[in-house]
Structures are given as C-alpha cells and as structure tokens.
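The form predicted on its own is given below as one chain in structure tokens.
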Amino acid sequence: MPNSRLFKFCLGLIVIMFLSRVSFGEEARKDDDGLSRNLYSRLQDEGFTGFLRTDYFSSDKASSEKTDFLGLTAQIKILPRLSDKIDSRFEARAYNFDILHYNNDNSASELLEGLAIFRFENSDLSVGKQIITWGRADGVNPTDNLSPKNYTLLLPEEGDRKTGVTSLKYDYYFSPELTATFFYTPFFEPNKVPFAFPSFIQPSEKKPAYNIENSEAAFRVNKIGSDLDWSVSYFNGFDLTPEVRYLGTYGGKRLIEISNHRIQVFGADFAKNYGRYGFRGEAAYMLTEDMDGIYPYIKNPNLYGVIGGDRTFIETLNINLQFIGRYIFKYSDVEKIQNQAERSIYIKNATFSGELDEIQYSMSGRVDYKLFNETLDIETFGVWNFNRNDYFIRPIVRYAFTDSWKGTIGGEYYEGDENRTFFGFLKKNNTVFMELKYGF
C-alpha cells in the first residue's frame, strides 16, 4: 500500500474511531448481550489502541540546516485473538513531519510490528516482523543489537525510535521466572543515524542482501522476578550502527561507502533493588571483522559497559546516575593517517562509532519528577563525555490534561568540538519541540 493511502487509511480510522466513542459509546456500553455495540467497542475486544498527535520541531534531526517542522502522526494498534493458543499484534504508524511545506520527502508509512505468537505449554513461538529490546541499563544499553532504531524520526519519546524486524523468536520458560530465547532472522535492517555529508562527498550504501548467509542469531537466558534479576546473551549479526569507508575519488568528489559489518557479542545486565535504591549493570564484549585493528572503516573490538543506580525521594521524585566506560582493544589514531581527505573521513567515522579515544569514560543522568497526582511529569536526561567535554542535554515536560489527551514540551541541545567529539557532530540538531496528543 502507498505511504499515501497508509497515512489516509490510518487518520480516518481513527476519526472514525473518535466518532463512534464519542457518539455512540454510551449506548453501546449500556447493551450486555454484544448485538449493538458500535465499531469502537468491537475493536476494542480485540485490543484496538492507537493515537493522534501533532508536532513541532525548531530543526530536524538529520543534522541540516532546515528549520521549523509541523507534522502529522497517526499511530495504530490491535491485538487480535487467533484461537486459543495463537495471538497476534499489529502496529503501524503514518506521518508527514513537514506539512507546512508539503514536503512528500518527510512523508512515510511503515509496519512497526505484525507477528503471529504460537502459545505451547511451556514456550511462546513469535513469528513476523516485531520489535526486541534487550538490557536492563537506562537509555544506554550495549547487548541490545536486535531491532533498529530512527535517529532521525521527529517525535519526542525515546520509545518511539525502534522499529521491528522480521524474526523468528522462540522462548522457552522454565519457570516463571527462569526463560531462554532464541533469535533468528535473515532480514537485517540498521539504523538511521543522522548522517550529513558537504556536497563535495559522494555516499553510496552497502547493505546486506536478505538470504541464508547474511542471517542473525541470538540466544538469551533471563531471570526475573527474585532478588537479582539478571541476562546473559550472545549475538551473531550485523551492527545496528553502519560506517563509512573511503573509496577516493572521482571527478572532483570524495567517493565513500555506507556499510554494516558483522559483529559478536556477549552480554550480561542485572537489576537489584535495595527498598528506595536501585543498582543495575550492563556489559558486553564485541568481536568485529577487525580483530587486528588494521582497518580505519570496520570497528576494532571493544568492551563496553554501563553501573550506576537510582534512588526514589518523596515518592515520585526518581534520581538515576549511570557511569560508561568503553575500551577499545587494537586501538589506533586514525587522527595519524597521512591522507588529508582520508584523515578527515575516518575522524568523523571513529567520531561516530566512539573509538576517538583508546579508553572512554561518560556519565548520564535522569532525573523524574511527577506532580498533581502524576499529571505533571518533569524529566531530564543528559550525558557527559569526559575525555572531550561534549554533552546532551534532553529536558522533556508532560502534562495530561485528560485521559485521552497530553502535552509534551522539551528540546535537545548538543555541546562539544564539531569535529573531534561525537556530541558537538550533532549540533545542528539542537531543538525545541512540542507535541499534542490524543489517545484511546
């Protein structure tokens, strides 16, 4: 189906949807027996949600100059019963970030999730496109290498970025407590990150064809529910965030290729609460094509871990310190490279795969505070980057005025040298934004 009649489909849904409840809702609800309840209540058995929400952006997250983005968001998701022991979950969304200017580039439908779960007796069998989140960090999580995420997507939530892929994922349950999954799937996608490159670069992009040889795979054993909740993973695919590799050039223009390279990793998080504190731990060691460190456009491999904890104040007031670390084994200054127009391709690309420096040290911080019965939701999460000094700041404001309805306002500002921290390549990002949401 077209982005076109996806978005049209979905925005007349919904209306449809707000009609039928807001007309006919009460009537309907009156009636026991089933033979008169309207489409909203129909859907909702089968666990129709959704929403719509408008939103405005100073700047863009691609890092351009463009400025001032008005968008449009319809968002829709329904849980069907299959039978007994088949469930399924469908989730799609439509926008246009830019209907001030009616610009079709900022225009998209996509599948977020639609699966098909197969419920055994002591396992669940997932089938479909669907989104996987794995580590028990916050906001910074090194095992999670499963579904991609929109860096450039023009929405305020942290939640809204991922996206599905399509996956086989089988868990098998030991106990409530105690399951194992398994991951597979031969259709890698990666994530959009905010690349921008001057006019005198030529990009092209390398990405991996869907077949048997480019799959992935992954398997998890994960324990909740006691004192200690805990993973350890293992993954076998493709990194989520591609690089660039300098070609030379052709016709008066630098000549690069965006590719994704195949990567190990192991993993480990755990959780542990003490009354109001909170102490969490996540780590991994990647093994990458590049064990030796020779090649400036694949990442070395590294050990990449993330401690800290949270403590909970008056009640609704929540503070979380993280500390980051990053060692980077085969290190080498791509800074040394005698090429100037290589040099300065390969600085951004360890700018923005983090291997800048041998050993990196950062610190993130949240800090929640909800007000007037949690209508009122103040947030701000920010990093910090030693070795460079660059930071990001992300003030976020929600208020609910109903049930159905909530404001957000917040911005993004980024700090640090444009060239030589990965904070300071994102400035032209820096953004205030606003959002008004309807929800049922």
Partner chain sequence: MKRFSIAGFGIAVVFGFIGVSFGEDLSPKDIMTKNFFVNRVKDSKSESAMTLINESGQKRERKSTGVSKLQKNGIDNMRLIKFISPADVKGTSNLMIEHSDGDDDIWIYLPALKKVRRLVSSNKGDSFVGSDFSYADVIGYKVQDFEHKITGSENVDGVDCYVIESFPVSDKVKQDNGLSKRKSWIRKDNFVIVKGENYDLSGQLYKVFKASDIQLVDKENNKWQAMTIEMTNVQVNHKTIVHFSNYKVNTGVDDGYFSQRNLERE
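Form predicted on its own done, so how does the form predicted in complex with the partner chain look?
So it's only the chain below, everything else dropped.
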C-alpha cells in the first residue's frame, strides 16, 4: 500500500478508536451492552494502547537545509494472547512529519513489531518482527547490534528510534536468573542515518539482500541477581551503521556506494551497585572484513567500551556519568590519502564511523530531575568527545498535564568542526522541538 494511503488508513483507525473512547467515556464503559464499549474494552483486554502526537521540529535530522516541520503521528500497540502458550505483540506507527506540505514523501507507516511468542516450560520462541535491545550502559551500547535505529525520525524520545527486525529469537531459562538467547535472521535492516551529500556526489545504496548468505546470528548468556547483573554475547552479522565507498567519477559527479559490511562482535556488560551508586559497564571487540586496516571504506577491528555510574540525590535528581573509549586496531590516517576526491569522502566516512583517531575518549552525562511526583521531568543528555572537542547536548522537559495529555519541549545542539568531527558533521541537525501527546 502506498505510504500516504496506509498513513491515512492507520490514522483513520486510530482516530476512530480515540473518538470511541471519548464518546463512550468512563460511564459507557461500565455498561456491558454497547458495541463501542465492547470494542474498546475488548481491545483493552488485549493490551491495547495508543498515542496521537503532534510534533514541531525547527530542523530535520537528515542534515538538509529544510526548516520548520509540523508532524502528526499515530501509534497503536496491542498484545493479543492467542492461547495459554502463545502471546503476540503488534505495534505500528503512521506518521507525516510535515503535514503543512503533505505528500507521499513525508508520510510513512511502519510495523515496529509484529511477532508471536511461543511459551514453553523453560523457554520462549519469538518469531516475527521484534525490537531487541542488548547492553546495560546508558544510551551508548557497543553490544546492541540487532535492531536498527532511525536517526532521522522527527520524534523526541530515544525509545522511538528503534524498529524491529524480522527474526527468530529463542530464550532458554536455566533458572529465574540465568538466560541463554539465540538470535537468527536472514533479513538485515540497517540504521537510517543522516547522510547528506552535495549535488556533485551521487550516492547509491547497496543493502544486503534477504537471503541465507546474508544471515545474522547472535548468542547471549545473561545473568541477573546475586548483587551483580552481567552478560556475554557474540554477534555475527552486518554493521547497522552503513559506510561510504568512493567508486570514481562519472559525468562530473563523484560516485559513492553506501553499504553495510559484515562484522563479528564479542561483547560483555555488567551492572552492580555499591552503596548509593549504580555502576554499569559494557565493552565490545569488533572483528571486521578489513582485519588488516587496508580499506578506508570498511571499519577496522576495534575495541569499544563504556563504563560509568549513576547516583540519585535529593530523591529525584539522578546524575549519570560514563566514560567511553574506542581503540582502532591497524589504524591508518585517512588524511594521508593522496587523491583529493577520495580523501574528502573517506574523511567523512571515518568521521561518521568513529575512525578518525586511533584512540578516542569521550564522556556522556545525563542529568534527570523529576519534580511534582514525576509530573515534571527535566533531563539533559550530552556526549563530549575529548579528542576533537566536539559535543552534543540534548535538553528535554516533559510535563504531564493529565494521565493522558503530555507536553514535551527540548532541543538538540551539535558543536564541533564540521569537516573533522562527528558532532560537527551533524550541525545542520541543530533543532528545537515540541510535542503534544495524547495517550489512550
């Protein structure tokens, strides 16, 4: 179905649900004889929830020059229990991020999750499109390589970015604390990233086809309890973040290819409390297709780690600080590439892939202050890269007018050298955003 038609269909469905709730309200839901009441309450019994949101962003997140986007998003989630042994979960989103200039290109509908979960005595088998999150660090997760993120989405919450990957996940529970997970998919989906190229560059995308050769598999052992949570994991699949390869020139244009390469990731994480401090760590050793560091369009093997902790002060002020480090094996400096056209492309690629420097040090911080019994939530998240002094800061204020109506206001500010730093590269995405959200 074309995006705009599907968007209208989904939006219409959600508006009907919304109106049925408003029209028949609390009083009607006490009766048991009205069709609308039955429809709504039956849906609620199946775990139905939904949101209608309108958002304003002063800039998009695709590094374009466009400004001022007023969007409308409808999202529904339902958790039908198919039998005693089979659960299911469906979540879909329809949105238009520029309703003032409505067209096919700025509408989208997507199934975020759609899966069946088969429950066995000591194991679960989840089949379908599913969001899987690995890693215990806050916001920066080197071991989280399964489900893609849409970094161009014009919605304010971090949790909105992930979409499911069509896959099979098998969890075996050795005990209430110890779980082994096996993951498999032949349907790789990459992250959507804010690449923007000038008109003299002609990009082409090469996404791995859906087939057995392009299968991805992962394994994880996860333990909670006994004062320490930890996991070890292994992933063999594609890097979610695409990379850019220079192909040459044609018709006065530089041709580039955007593709995702195979990686293997050995990961581990932990969470442990010491007194009033909570400590978390996560590390990943990544093997790539370029183990000798020869090709500038493929990541080198690297070691990527995060360690930090949080503490809550005066009941609701939480401060979380993390130190982030990455070491690139077989490092080679892309600045030394002779061909000027190639060099400029590979500098951008290395900037985006975090390979400009052999050793990188960064720090992330989150300050979250909840007030008035969590009615008002003031949060700031930021990352600062020490090597090149670029940073990103994201203040956000959320206010719950009622249980159903919530308002959000915030911004994203990127600073750094536009040509040689990651956050400088994203400067065009500096934005102020606002959201009004109705949950039902």
